[in-house]
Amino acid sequence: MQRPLLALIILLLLSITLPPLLRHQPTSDVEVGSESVTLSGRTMGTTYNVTFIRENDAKIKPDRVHQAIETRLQEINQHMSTYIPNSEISRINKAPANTPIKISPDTAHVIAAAQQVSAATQGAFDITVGNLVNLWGFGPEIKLYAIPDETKIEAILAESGYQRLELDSALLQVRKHTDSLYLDLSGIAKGYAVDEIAELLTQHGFSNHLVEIGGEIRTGGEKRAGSPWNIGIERPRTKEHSVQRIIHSSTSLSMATSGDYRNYFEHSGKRYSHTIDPKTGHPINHNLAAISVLHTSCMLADAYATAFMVMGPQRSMDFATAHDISVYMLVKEEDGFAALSSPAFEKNFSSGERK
């Protein structure tokens, strides 16, 4: 259920378009400003971008914000990537079923919020699906641009699914119930790390902000006394980027896109999403190609982008509506895209159209 490393969102804000990157490296940069600083680096497979505007009552002094954020992203990043063989993530894929594993509150909290999506959505998104993705080329393993077998499929099948991971809050440990479960945070990790962030800044008392992550956004404030932050939805082009919608925020939102157009691969004429379905064991294919979920947890707006791009685009609406749930979709037709929204999304966001 991962995402493309490839932002879908563009940052109207920056300017810039975000390059993919394999795995967390230190390096970063910062830009200061007469109004604003500007940081920006690389973590958890791509990079992140942030904002904020000087304060004269701030806690810390601007130049210190940019270590606390690259310590809090290292520390994230230890907690759930699969990429690093000693995670606590990758602690709980190793361990054998029936097996007590102690996480930290970080990993507690996300696999909380996974679960009580996965039940909500019926499964839609799941994070113990990491052995598909493994399988069908889009994880940590090298990348097998083939069709797998049918009976491989099968067999993880039969071993994965959310109820067959146990998660005790108290006592801040998991179990699993099989030995083979593998657990992928991808699809919510991301979310959960810019609200870290965003609540980090606050807490220093950068009140106004905006915090990106490999696309997802979340911004607090304003950009200026009067002035909202604008964010932009991507359309879904393989080869440029332009803006589909404008995103108008003067308080806390956040937003996140998931889609199906830049990450894939062709296998005898047929295209192969990265998104995988839980319940069938392949990519998804149905018309949705992207949508947009704008949420007051990142973390959250994480988890039904992905889980309304396995749903697909009825299935999603109805959700998105029943549930009061601002989304913004781009489906395929045959002579180009057409641009849905759900009634929360109409209600809070009325203008923005790009044609």
The other form holds:
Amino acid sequence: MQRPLLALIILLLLSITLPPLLRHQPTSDVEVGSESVTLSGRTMGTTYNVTFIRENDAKIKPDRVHQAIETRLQEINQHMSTYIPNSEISRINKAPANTPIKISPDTAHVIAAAQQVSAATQGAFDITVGNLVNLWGFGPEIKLYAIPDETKIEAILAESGYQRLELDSALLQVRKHTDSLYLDLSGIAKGYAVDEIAELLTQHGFSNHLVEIGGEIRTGGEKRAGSPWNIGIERPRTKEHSVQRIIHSSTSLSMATSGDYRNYFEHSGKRYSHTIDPKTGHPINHNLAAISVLHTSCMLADAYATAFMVMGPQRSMDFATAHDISVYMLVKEEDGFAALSSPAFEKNFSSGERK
Ligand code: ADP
Ligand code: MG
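Now that you have shown the form predicted alone, what about the form predicted in complex with adenosine-5'-diphosphate (ADP)?
The next block holds the full complex; its first chain is the one shown before.
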């Protein structure tokens, strides 16, 4: 995109009001309006925001939906959070190699999707990256934010990798090939939770909704008859929220964004991202500042966004083009950012309207 045009678009977009979900950091809250209900709270170490349109024929009252959502989120966390010592994932992480470990359908579903994305991206996305995430200080343990020893990185690399995890979806069990294999679902679980909450709302009769957890978003139906949901692609700034691009959606659509601008530490003037390249064992280091993936599944959008962060701008664009995936990326340049979008994104979202 031409830079003057980009600047103009940014100016125009900045004059548009930010969607409320990007503006505030709420605590657990319910707001019942005459047309819609907004719920918010905390989950998975971040915030969630849910808005749904009130329906006369809905099976349960809007205020009971909040409880149902909280319960479901707690269940997913109890399955997938490495921050909970007795969660299912923590049980897997503590288990020895070559023993079958029983898992829930939730976890089996997410691990199956993760393994699929790993295979498709030649290991750019890899949930067995957990020990490296911990080593670099981005895991549940005390954050040291120091540069780890290369020998430690090598030792972990020698015992990890998604091929060292075996899933039996029919028997609902996993088997690790090495004792130390440590799974981290942080790059995919938020997206899965978004899908599940959207599904829960639909089942209760609220098919017009917008669900967001930690920036991963899914819309269903419309904001009101003839009026689409608007979701904003953020500009990569660490301290402020502003919108780079607005997507209008009148159907079920998910968007996940990965960026190098929120979760990182700095050491000797260098920025270390929480996204780890599973091949090198080091945080990613290239000029892709942020990438948004639009997909029908928020779980897959989430995983692909992290994979693309690892793959960098060129490989990601090639992959998105070959696989017809809608992506919008912001690439760092000397004096700002260049916005690039894949052919699928151009086809579906360039006019601002979803086809
Ligand atoms: P982002 O919005 O930047 O993608 P996410 O929370 O979705 O953030 O995913 C990043 C998290 O995923 C990291 O904090 C880490 O726990 C985990 N992770 C890091 N690198 C990888 C990787 N290569 N594959 C899978 N998960 C990763
Ligand atoms: Mg992700």
